[in-house]
Structure formats: structure tokens, C-alpha cells
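Single chain ahead, by itself, as C-alpha cells, in the form predicted alone.
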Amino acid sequence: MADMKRHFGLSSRMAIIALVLCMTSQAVGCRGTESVGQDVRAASTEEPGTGTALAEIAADERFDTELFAMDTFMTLSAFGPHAQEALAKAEEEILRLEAILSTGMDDSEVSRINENGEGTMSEVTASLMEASIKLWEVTGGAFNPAILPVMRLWGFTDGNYHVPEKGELDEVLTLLDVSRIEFDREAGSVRFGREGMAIDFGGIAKGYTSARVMDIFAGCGVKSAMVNLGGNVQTYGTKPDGKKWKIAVQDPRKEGNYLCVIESAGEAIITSGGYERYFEEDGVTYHHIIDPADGYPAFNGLVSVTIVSSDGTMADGLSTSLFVMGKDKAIEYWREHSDEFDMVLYTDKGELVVSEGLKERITSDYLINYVGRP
């Protein structure tokens, strides 16, 4: 039987990005979901409603919340008078988006569309469909929102792991043609041109979610915040002391070690790697990042890809896309789009390849090979 390796949280190999906060303010809890069960306490240790007005909370006072959503463990931190309000609204939004987008929930909007082969999309789903099709086009198919049938075939959706025969793959690959998706952005309608097609926004949803959380922080007047949605990190502003956040990217081959530390303010830092989710069968390891071109896990010489961008949605999609492309094509793609993002590539030969846009704000014990624009 296949041996599946799957973990969540910063203590595991799936904790792609660790957070180096370098903060001196005392952390105080903010209620997450009932399963988390944390008490809400202000800096004075008084319970809410016992006299501690939000206006009296120091600008650098930190509040945190934790929850499990979108199949991963999430932590959110915010500072200042409006932090508690912002975190409560952010958690509500995360759960709302999960209920819309999850393919693991039979009654989600995406699941109903997949079941019917067509449907009318909400603004959230239509926005992700539009972004996904654009990424499919610009990455030459490396990003594919119609990948779900292949993921199901391999068993990555339900745990029934299975190395498919070539004939099985060839049949399912016919369902990955995104050009067969009839999508009307204005009407918000979608229809699949082939029976059995199905969409999955798993490669882009957490990045979109972190961007939505940033909008909530802005609307609540938060000046400093950070979220980690299962390794998808996004920062809002600087730390309360005005310094940039320091985000450490985990070494996928040495648990507890870091490939590098990146300084960030107002950016998403998102990593994808084959070590995130995988299973072993007959001594061979198969990871979950599938190359849509042939339906097999992508083995193109990369162990992990980190994308740094102000656009969390794009960063999420590109972290997977560049992994599928492999080193040379990833570098070529970055050179064509260097004004949109920066990247850190870690190869199976232990090489750390970094785009020159990060040169002044990255540190590493590894020898860095910087790549520049043409």
C-alpha cells in the first residue's frame, strides 16, 4: 500500500516558510475557531468587555488567531487598536471563501459546477477563473485550473493513492484542455466543453485569500500585520517599529534549517515544493505537483520555488508554474516578467538561484547564484 507523507504546521516538512518575527512586544490571543479555543486577552490581561477600550491598546500591541481551513493550518497576526476586529473579519472571510472554493466540500460552489459541468459563478469564483485562465495562457499551460481529474486519478484528493497506467492517464489528459472551458466573465457563467472536466483553484486560492485578508486589514485601519496560510506568507506594511519583516524560507532537505531569509514589507512570499505532499509506492516517491503536459509529477530538477510579489494571487500560481517549468524555463519566464515578481529556486543539486531584484534584501548561508535581466 502506498505510504502517504502529509503534515501541517511549522514543525513539519510541509512548513515551507517559517516566520522570523524579531519582535519584542508580548503576543496576546484572539479567538479563532471553536476547535482552537483560545481566550481573547488585551495587554492589560483584562477580559474583553471589562474596561479595556480598543483606543487604549498600544499601536504595537500584537493579537493572533489560528484556524484550520483550506486543508491547512493558518496563523494571522495584527497590531494596534483595530487588530482584533480585523482578525475576526479575516477569519470569517477565510471560512467564507473555503465554503465557496473547496473541492472537498460537496455543497461548495466549485463542487456544484464540477458536478453539473456548468453553472453561474459568484464574483469570487469568476475572479479566480479569470486569473487562472490568464495564468494558463502566460505560462504556456504550466498552470492549469482543469487539473483536478488527474489529481483524482493519482489519489491526491481522497487518499486512495494510485500510480496510473499510461492508458488511464492518456484518457484523463483529454480533460485538461482549458480552451474547452466556455467562460463568460461579464455574465459569470462557465460551461465545460467535455464531460468529466473539473476545475480546482487549489493552486491559486490561498494566494487570493491572503490578498483578501490584506484588503480587510486596510479597511480596518491596521498598519502592521502578517498572515501564514499554510506556508503562504503575506505581510501588510512593516513591523510596528518600522523595520521590514524577515521571512525565512525553509530548507526542504534539512528540517529546521533555512535556505535564506528575505526582508519584506507588503508582499506575498509563497513557496511550492514536491516535498509538501507525496506518497511512496514500490520504493518510488511521487509528489503532488503534476505537469499538465503528461500527467506525471514534475521532475524538472527543482526541489522548491519561492515567489515574492505584491500580488498574492499571481505569486501562488507562479510558485507551482515555475516548479513545473524547471530551472531554465523558470529563469526565462522571470526575465520576461521581472517587473511583476522575484524568485528563489532551489535545485536538486543544491544550487540556490535568486533573481537580482532580491539581491539587497536576502541573506543565506548558501552560495547564491544571482540571475539578471537580459
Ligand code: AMP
Given for the second form:
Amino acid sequence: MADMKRHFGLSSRMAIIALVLCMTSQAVGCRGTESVGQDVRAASTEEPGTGTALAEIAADERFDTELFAMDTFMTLSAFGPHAQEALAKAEEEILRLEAILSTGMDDSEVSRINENGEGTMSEVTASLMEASIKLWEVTGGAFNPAILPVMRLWGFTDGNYHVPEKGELDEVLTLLDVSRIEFDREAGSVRFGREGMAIDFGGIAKGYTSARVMDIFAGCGVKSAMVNLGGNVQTYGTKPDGKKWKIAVQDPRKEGNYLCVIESAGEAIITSGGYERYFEEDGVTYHHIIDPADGYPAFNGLVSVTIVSSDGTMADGLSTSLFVMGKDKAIEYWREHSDEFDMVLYTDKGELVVSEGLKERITSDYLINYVGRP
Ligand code: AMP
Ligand code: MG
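For comparison with the form predicted alone, kindly provide the form predicted in complex with the named molecule.
Once more the chain from above appears, this time first in line as the rest of the complex follows.
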């Protein structure tokens, strides 16, 4: 039984530090500050007539936008006088990023590069390429932005799901060597060193997108907001009453139930799970998060991984990476990078493993096993 979502074949990996710098330098403004690309224009909130209207909007008045983009259902909520303008800009930006990054759209920038095996990258794509290559390095290859040929082989790109022959997989594995991607960050140019290589930023793009939306909220003067891009949540500030947001993480095994609830103010809470996109063949379930080591869906004992971090792009990249690593390696990775993120791992034995940084702000009906720093 195939899942209901279409494939949003994005690709890329992220350079943790570089990306943070890059995002900071590209803050989107509502008040004539900087804009991201040509499509998001800075606009003043002080045009004639708007001043009065804005003044009448209370700080706790809520506005919502819903859209379907990047193959997922998204909800954006923001509060206060600048919320409507910020939400409109956020929606515009999400659609702009989708049109650049989607592997499901033939005319996207990423699709054109994949088709030609080379090309010039926009700032968005170059940032994601840089970030993805760095993530590939720091995760020992668990994150692989060149995963698209494998996604295609399993049918995740066109819905023609099937288990590939071993020979087919072995052939495609030769295309996953990220060291064969010649990427010049300065020039913004990329060339694949092997014919058939193709990039897919699907493991990182929604986190990058939510981070960009946070930039828009900041530029517009919004104080309080939250977005949910298909289960990838990012909060901005606190709730209007000054209290932290309570973000419920879905229980992958019991629809409608929560695995845990995390209190959050101004950070990303991003989950990867095999349950999000999958198909069944001969009674076996095959999901969309691939272990680049063998080209098969990663079955390393994890059902879901949630990453909590102020860096949305990193959180998304790591949710995919730690899912591939499995519990023991994920814990090891967290111990080496515990100042960068926190995590919630849910294993196929029903065990909930939580990094100790979340101790004061996580609740669950399940028994929590905390892991500490060495
Ligand atoms: P996420 O839901 O963030 O874990 O992303 C899953 C998506 O990332 C898949 O649908 C693929 O587009 C892509 N992907 C799958 N396996 C990997 C991997 N090992 N490294 C990077 N991206 C991957
Ligand atoms: Mg991810």
C-alpha cells in the first residue's frame, strides 16, 4: 500500500556553520531591509492608511495560512499587527523555494542541474549544496545529497514503487560518491563527476525553508509565530502570552497519539520517520529514508527521530542522518555535538531515548531513557 504523498525530490546537505552565517546575512525584511532573491520584496508597513489598521490589531490576534507545497501540507500561524503581511511573504517564499529545489518539477533549478550534470547555482541552491556536503562529511556519509538515483530506483519519485534488483542497486550505488561532486561555492557552479549522478535536497529543504520563514518573521517585526511544514515545526519567539509553545511529536505507531510534548521558544523541532512515506511489497514495508551504504531503506531499529535545534536546516539534515545511523551511532553523534542540538529517538522496541538537554521541558506518557554527555 503506497502512502498518500507525492514525492518532493529535493536534495542537498548542509554546512552547519556556513549555513547559519548565510541565513543571517540574508534576512528577509518587511521594512526595506534585505530581501531573499528577487521575488520577496521589502515592503514598508508605514504606507498611508496601514498605520491605523495595524494599530488596531492586538498583539495576541492570530492569523493562519495553510498551503500544500513541497509535497506536504503546511500551516503557518503568526500573531499581532505584522502577522498578515509576514504570512503572505512567507507563502511567497515557500513557493519560490519549491520552484527552485523540487526534483518533481522538470523546470526547477535542481532538475535542470540534474538533467545537465552541471550548472550554475542560485544562492539558495548553493547554500544547500554547501550545507549538504558538510553534513555528508560530519555524518560519515549517513546524509547523502546525491541520493536521487536510489530514490528513483525504488519508485519514490514517480509512485512506481517496487523493490529493485540487487544488480540495479549496486550499479546506482556508484553514483552516490559525493566526493565526485565538483562544487565551487564562490562561483556557484557545480558539476557531477559521473554520468547519472543527481542531487536531492529532500532531507534538508523543509528545515531550510522554515528557517527562511523565521527570517521573514524577524524582518516583519512579528513577535510570535509557529510553522508546521508537514510535521517539521519551527517556533518564533514565545506564545503571545509569554509562555513557551508546546509542540507535540506524533506517535508513529498510534495515529492521533503523541510520543511526547516539548516546550519550545524560537527553535526547530523536526522529525524523520519511515512512517511518513512508504510502500509495502510481499508484506514488507519499505520507506523513503535510504541508507547510502547499501541503497536500502534504513532499518537500524529506529521508528522516528526528532531533532531540536535553533538551526532549522541542521535539525532537518540531522533528523534524516540520525535515522540512518540507528540508536547507538545517533547517541554517539549527539555526544560529540551536544552543544548543537537535542534529540528524541523512538526505537522499534518502543523505547524513548532523549538527550538530557531536554530534561526540563519534555513530557511523555512513555518511560523516558535519558542519555547524558560522557
Ligand atoms: P526527511 O523526511 O527529512 O528525513 O527526508 C527524507 C527525504 O530525504 C527523502 O524523501 C529523500 O528525498 C531524501 N533522503 C532519503 N535518504 C536520504 C539520505 N540518506 N540522505 C539525504 N537525503 C535522503
Ligand atoms: Mg530531514
